[in-house]
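Read the single chain below, which is given as structure tokens and is the form predicted alone.
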Amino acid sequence: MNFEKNENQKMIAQMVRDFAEKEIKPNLNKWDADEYFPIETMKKMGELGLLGMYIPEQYGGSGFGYFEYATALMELGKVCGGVGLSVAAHNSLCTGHIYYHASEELKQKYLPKLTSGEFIGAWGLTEPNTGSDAMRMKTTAVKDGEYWVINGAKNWITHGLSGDVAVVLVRTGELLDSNGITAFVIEKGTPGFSAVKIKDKFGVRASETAELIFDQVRVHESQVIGQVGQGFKQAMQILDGGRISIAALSCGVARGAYEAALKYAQEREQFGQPISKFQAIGFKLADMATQVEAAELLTFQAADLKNKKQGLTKQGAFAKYYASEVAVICGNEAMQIMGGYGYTKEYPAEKFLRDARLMTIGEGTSEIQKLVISREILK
């Protein structure tokens, strides 16, 4: 594996700079303090071509691999998690489970509506009683001719009031059998199919969330994706995918937070020198370098895997666990490096900690990664 970044990534890298610092930048604690969804600013992503990254270019993506794909969400993290969240969401969830497991006839459809950012996708597995034990879900659906009738809910839906499309699993089967759930994809303004927003998150509060209801939603056999009851294992492949968005973000988000602090260390006097002079915080910050960068290469080792078409399970696990708790360490020892201006909001430090927090619940927990870790190693 060529750990250089190829041409493709510099590019990629420089030009979500350039649009993070005049687009994001100026704009992120504004939208952070009114748990504002920027879906402007996602459609311009789009016109950029960040929201069907890894897509190929019949459908309207960008035709990238993972390692551009994981620059980018890098990129997103180290100025606004939120923001990198919803792109990240977008492209692995929604957009990637239509692409690797839909009909040619549905990503005719949907695909170039969702790269191009017309539309934004909204992705739906956990429910507000089941997050991790996904097989007890409780929203089903019933055939009924040539339509199914879906009745139930689903909570934590990055994008679920302003997305257009949600891919949403539910149990066609018996319960807690794995060939029983079925994906559907299911279009904004359906009849019975309707939103809440959830408000007063932690963190990433420029991403959207809510909850999805379903009343007696008919949806035609035309928008299953793949096969009925497939959808439980197509949605685990789309998670062991998943899980490298999530851990190019963290990365994102602990380099922006170590950043921030070394920046500070450098400018902030105490005892006649900078702070970073002092033992004490010089080892604060070799431990966030360090730590930063081995998240990185964990995550672009999973990538390459992702590439190559191999089996990712363990590398996906092993980069979403390491990287989101080190997103969590560097955000609390920047705030420390900060000391007191480092706990209020005219400084970065509490706010890539509030993001980072996040990183270690979605698209499955910390425990579970290590969950998934320990039954591969013990194979």
Ligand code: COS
Contents of the next structure:
Amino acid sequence: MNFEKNENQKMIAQMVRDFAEKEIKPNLNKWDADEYFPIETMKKMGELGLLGMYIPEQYGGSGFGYFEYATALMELGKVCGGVGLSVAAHNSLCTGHIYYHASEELKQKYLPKLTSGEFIGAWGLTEPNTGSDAMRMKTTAVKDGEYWVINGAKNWITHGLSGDVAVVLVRTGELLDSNGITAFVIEKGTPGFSAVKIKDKFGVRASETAELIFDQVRVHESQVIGQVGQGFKQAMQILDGGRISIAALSCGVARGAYEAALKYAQEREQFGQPISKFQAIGFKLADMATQVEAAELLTFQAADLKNKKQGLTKQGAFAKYYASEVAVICGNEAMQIMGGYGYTKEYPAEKFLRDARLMTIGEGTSEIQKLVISREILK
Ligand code: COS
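Could you output the structure for the form predicted together with this ligand, given that the previous block was the form predicted alone?
Okay, now the whole complex, with that chain kicking things off.
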């Protein structure tokens, strides 16, 4: 693995930094306060190529690999974990599921719209009663001629309300049959398909989260992704890749918190000197810097495997688990270094901490990552 950033990564980092400075930073406190999902900003990121990062150009994507994708998310995470989460979910989950598993016809139908930002994508696996234990999902699809009739609900779905299209995992077989779950692409406006926004989240408040409701939703069989019954395994593979994106975003949040704390510690004076000169603060900064670097290396290691089309179940879980925990540590330590100021919205530490907390929960909790890692090493 090459430890130097390639030219595309350098270009993307600069582009995202410039974009975030101009379009995100001035608004992020308002979006956070109002729980406003900035869909117009998403559309602009579509124009910049950030919504189809690793999708080939033939489908309107940017045709980059996972190094470039991770780099973009690291830069977004440094500024706003909420906006970063939306970009990660759109790329890795909805768009990725169609790209990696759908028929050529479905790819042609949806990928150009998703990569350009004309369509915002959602992805539904989790249900109100089945989170970590995804296999026990209760939402069902029953065949009726050329159609499938879907009933049930999905929960914690990013872009559930604003998404133009959702990839949804639904039971088509027996409970606990790993070949009894199927993925469907469902368009907004399909009769019986509705959504309710989830309010009052702790963090990532600029990213929209909703519950999806399916009441006798009729979906044509041509909207099935891949083979009937293969949805669970497809979803597991999508999550393996998706965990790179949450790891990258976590690295960004962690670095953002670290850099803000470093700046503060060099400016803030107590007892006649900058507080960075005190070993108690210097050691905190040293720990944060070391952990951020390690998290980035794990993330790029997983990205490297993905670029080489090799299995990354274990390394994706390593990266997601470690980087998300580091993001929480860095958010927390940044707040401690900033003291009373860090406890207010005037300084960025509290938002980094709130956004970081989602990273250890979404796309598989830290406990699920440890389950996946332990199963891999004990195989
Ligand atoms: N890639 C491909 N296939 C996989 C896989 C992977 N990473 N992980 C599991 N599978 C396959 C298994 O090989 C197994 O296939 P067979 O039945 O043919 O042997 C099948 O999927 C079922 O796997 P397993 O027996 O491990 O299922 P479990 O129910 O025990 O648990 C976990 C699977 C816990 C790993 C899964 O439910 C999970 O990831 N849960 C967390 C879900 C999550 O992250 N949700 C957040 C979504 S927010 S976007």
